[in-house]
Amino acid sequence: MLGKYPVFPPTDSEFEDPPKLDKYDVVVIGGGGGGYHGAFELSKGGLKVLMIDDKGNLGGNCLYEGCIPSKSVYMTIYLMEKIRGGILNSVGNKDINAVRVLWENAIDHKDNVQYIRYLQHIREIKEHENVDFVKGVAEVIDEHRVRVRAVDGSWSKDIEARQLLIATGSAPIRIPVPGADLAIGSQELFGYKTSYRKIPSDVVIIGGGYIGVEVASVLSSMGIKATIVEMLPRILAGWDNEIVSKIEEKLRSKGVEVLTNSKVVGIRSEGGRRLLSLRGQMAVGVTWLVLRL
């Protein structure tokens, strides 16, 4: 939901305040890779430029939840087991208590990689004289005039501008099953600053999309038994066959299990853990869950 987040990234208080001017050029909506690059660029032409966006900062999804934190969260799991010669690959005879204080350091490592880019995203902004940002939610009126509130509510301002940018992207959703409450997703597991510093010593991860495959083979590094479930034939759809064969191949290397023609129609808690309906397949249980993006 708009303006709606556990955690809200850093930001500048002037971000907070109304838009300086009533009549802009171009009012671009959407702070994230499309709409502040574009403002950017926009600016540099002499357009007076005004960015709404909910966060109070730039970088969307993919800064707060998306591509940057799951790759920080990659990368140091990956160089650890590089350290380690494999050592946490080991299932069946790992640390778990060793292995959840690495996955907290990666947290905690990713989060400082998300502020540091944010801060980095406030002297962007300020280094693009045309450009005024506020940290508010936009509603268009019409064709040249959208009105910005507040995220807190306390004021509402009608805008004019010769042109409108909508850069929003999309929400990620839950899947439309019973019990889809009980699982988790992206903003959960990668959010900036998220309460889910913890894992357990099994996880089902419901989709085969990329994050899903990237998402199971970061954990399985870390001996964390996982299994991917996907309905439809392969995983990686609309990748090329031998490129998703090789990868299944190293999943499977791995000790990740591949569920695929398996839907998933509900999900169920039972003496302390979670159990996964699939249309075809047998319930699978586990004691957390990661949703697909």
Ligand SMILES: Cc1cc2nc3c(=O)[nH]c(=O)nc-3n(C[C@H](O)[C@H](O)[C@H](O)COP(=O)(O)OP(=O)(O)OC[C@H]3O[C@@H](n4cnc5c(N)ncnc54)[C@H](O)[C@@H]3O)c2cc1C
Contents of the next structure:
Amino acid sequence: MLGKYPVFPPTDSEFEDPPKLDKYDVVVIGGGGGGYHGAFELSKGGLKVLMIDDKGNLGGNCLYEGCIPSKSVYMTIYLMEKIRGGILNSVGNKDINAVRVLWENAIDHKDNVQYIRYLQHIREIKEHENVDFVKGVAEVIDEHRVRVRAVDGSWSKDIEARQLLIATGSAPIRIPVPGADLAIGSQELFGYKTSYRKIPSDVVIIGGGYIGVEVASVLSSMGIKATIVEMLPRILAGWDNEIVSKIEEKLRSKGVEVLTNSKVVGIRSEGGRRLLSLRGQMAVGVTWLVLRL
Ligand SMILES: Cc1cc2nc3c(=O)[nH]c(=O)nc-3n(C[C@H](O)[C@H](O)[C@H](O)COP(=O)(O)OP(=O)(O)OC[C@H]3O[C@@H](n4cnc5c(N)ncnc54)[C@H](O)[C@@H]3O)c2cc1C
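Here we have the form predicted on its own; I need the corresponding form predicted in complex with the named molecule.
And the full complex, kicking off with our chain again.
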């Protein structure tokens, strides 16, 4: 478990202690959006709840490396686009394209947003007096018992509960191809205080789901050449075709290249660049890529 999160979010020292009681009405495993809303609602109904999360704070994947940081970066860039295309354009500024957001500034901003939200969560936990929150790793022993241990292994305690609520979320996968470790994922791109502060001039995104499309859109707005590689015939599988066509049109107008029916079968590193094998062909002109998230 150690090393799963290179930087832990801020927590409160009292959350690092073992659970206060031996028995609870409900034990909630996972403090993400799925878990903490449940824990708070159950406590409002008068139940005594123990919530356990290995990050030591709430928000799960969404706050650590997902929705919140990606939208913070997106909003910074979106506002800059508005300023460029609107205000600067209307006053006849000749150097509109010289006005850009620096990636590292967008990252600083999103780290601040995440930090503030983590502090708010600490207050929220304390406002729910029927909820005990613990930073720890939970293991289900049986349907009424959970073993909780400190993330650093310094203590362990077995807890009894009438009900368990398991809300442990999911983790990004590495595609099963040679060289997959050469790619990065959402943690490296948006993780709390772990994000890359330099971004290359061209990026390949493996996977044209909504996250891949969002990342391509954000990076292209920063002047980065983004290519989406999708093995299915269309990006955004399962979405309405008319909407997908509009989004594809918009992506292309921003300079994003979309390669569909293209399966990545291998990745290798050459001269500081990453090369992708797509169905036996070598894709050139690629420095870096983002794993299917
Ligand atoms: C780049 C990106 C952008 C996204 N954008 C959006 C968006 O705009 N809108 C949207 O709706 N969704 C978005 N998502 C998806 C969203 O982040 C997830 O769907 C959501 O976080 C899932 O919530 P959850 O509570 O189910 O799980 P999680 O958020 O994963 O929470 C589970 C928690 O449980 C902890 N845990 C796991 N096992 C244990 C254990 N044994 N003991 C203790 N703790 C444990 C985990 O560390 C985690 O903190 C995005 C994701 C990414 C990566």
